[in-house]
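Take a look at this one chain, the form predicted on its own, written out in structure tokens.
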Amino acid sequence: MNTQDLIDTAHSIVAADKGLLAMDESNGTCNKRFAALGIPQDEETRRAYRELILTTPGLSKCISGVILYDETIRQQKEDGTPFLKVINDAGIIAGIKVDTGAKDMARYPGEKITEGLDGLRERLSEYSRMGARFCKWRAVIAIGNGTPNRGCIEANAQALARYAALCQEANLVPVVEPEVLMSGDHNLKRCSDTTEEVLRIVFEQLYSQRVMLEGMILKPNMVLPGLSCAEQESVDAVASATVQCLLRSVPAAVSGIAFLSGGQSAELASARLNMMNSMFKSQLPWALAFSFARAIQKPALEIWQGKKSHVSAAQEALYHRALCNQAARRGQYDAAMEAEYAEKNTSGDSEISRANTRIKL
């Protein structure tokens, strides 16, 4: 373990303003996306799509890192390029998941185990010869009636310092992802609790397994109602509410706080980032980045329905939803970015109107 480069490693993830780009989907889950949108579900269209998100123009402007799934590290351009060569000549971070996914949790109805820990090392061992410099593991939470019970919450913590430990151990940056879920019916105290107690009991279990806190990065939801709430919180409220529970249970000593979307619209998360930096990031010991998936992949993956025509106006959708979430850590993102990227793209001069016409037709 090199401290030095885990530590330089993290910095550089949360430098300059970036975040990542989550585009780690299972085979499946990338599946039931395209099937949504009547795309072909093979192995050459994941490909394809994945290769446009990483040939974007100006991608690494917005973007730090990028987490890649199984297969799309071992992938090619349609040249015959490597995915890694792409990612490394743009300047960008590589990273890799390395979970197998969340499975029903023994005797705990309803709760979900992250497994994968089988095998983890050797796993680890070939991604780092491959390129990766960061790893992610995920770990989801449902808030329910009882639920979560606190044996779901440490089971799901112990994996997860187990896995920081051993990415540390192989050179790698951990990044810690426990997701507490948008689904249900709670209100934003409800979320904001239970988003504190996983928090601790997850870092109780990080400072157990000796991992070092300044060469990882925690990849939290924000504190929000859940999506069936009667009261759906203010842009302010949800802020204050995701930053005063992260000053509660979150060391200091943490590179970056890197925030999951969890299914809100593109919009909102980066609304809701904004409001975080634009009121607090000068009084926060550790920066408020993003590591969104649908949040910033979703307008481009339904601009370009697995049509290479409409390559160029999906990359341009995927890079502005990039640049709103770059404007968003630095507290200067606003409606008036959407407003004039809207009006752009009504005109019937952009990559984008003609593709949707196309749709159309």
Given for the second form:
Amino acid sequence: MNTQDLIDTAHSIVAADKGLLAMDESNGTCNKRFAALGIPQDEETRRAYRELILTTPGLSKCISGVILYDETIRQQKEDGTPFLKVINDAGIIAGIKVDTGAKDMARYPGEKITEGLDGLRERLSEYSRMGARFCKWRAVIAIGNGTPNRGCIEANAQALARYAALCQEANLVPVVEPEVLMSGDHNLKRCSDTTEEVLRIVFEQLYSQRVMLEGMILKPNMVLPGLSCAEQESVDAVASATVQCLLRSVPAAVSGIAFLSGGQSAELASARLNMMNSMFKSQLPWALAFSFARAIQKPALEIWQGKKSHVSAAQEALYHRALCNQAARRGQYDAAMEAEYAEKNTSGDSEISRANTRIKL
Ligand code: 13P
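Moving on from the form predicted on its own, please list the structure of the form predicted in complex with ligand 13P.
Below: every chain and molecule of the assembly, starting with the one above.
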């Protein structure tokens, strides 16, 4: 393990005002998102979509790293250029999702345990040889009636910590993602209490497994009321609750925090990240960045619809979201950015402008 390399990579991931673009959906998840829009669900279409993302003009101005999936890291552009070369040439850091998914947990009905530790050392060494410099593992914790149970949180935290230790052994920065899900009718306080409990247990396990905190990135959920909670809180309230929860549970030595978006709308994810940075940045020991999948990709996917003629409009939508999140890191995002983009893209009667109008940008 090269301590300084790990620290340098972790710092580059959250450097300045950039963040991560998660494009590591498993084939199943990617196909589900394609199916919802009537896009064919095959390897070539997934490849074409990932090419669209990676060749977005200007992407590296806002994006420090991309998280790939096993299929994607081995793919090429239509002209035969490997995706890894496209990423390296743009000065973007390549990362890879290495868990093998969340499965039903035995004896814990309704709760999940993330798998993927068997054979992980060998897979990490292959990804490292290919050029990956960081990894991601996601644990999912659902809030429900009587859940999550401590046994589920502990098992997931231990798996995250064992994954993180193996990553550091292989000189790969672990992105540690314990996601408390948004689904449910719980309120902000319940999400805050659960997120704090989960993070405390995760950091206990990271300590037991001797993970070097300076050489890792935490990828948490924001603290939010459940999607079906009657009381949806203001952007300020979410920002304050999230920062308070993190200050209580995340050691100052951690190199950076990069939020997942978790199904929030693209605009709300940017607004909430922006509020955290504008209200609290000067008081925080770590950078607050983004590692969004849906909140960066969704508008672009809806415009693309699998059509070659929509590629450049979809890339503009993707770039717009990346720019908004870059502004949110600086605490300089505002609704005028959305209005300006909408103005430019929703005039006229083309299929693309109708898609733009539908997604209310
Ligand atoms: P979302 O931003 O869509 O939640 O995805 C982030 C991620 O990497 C989930 O594992």
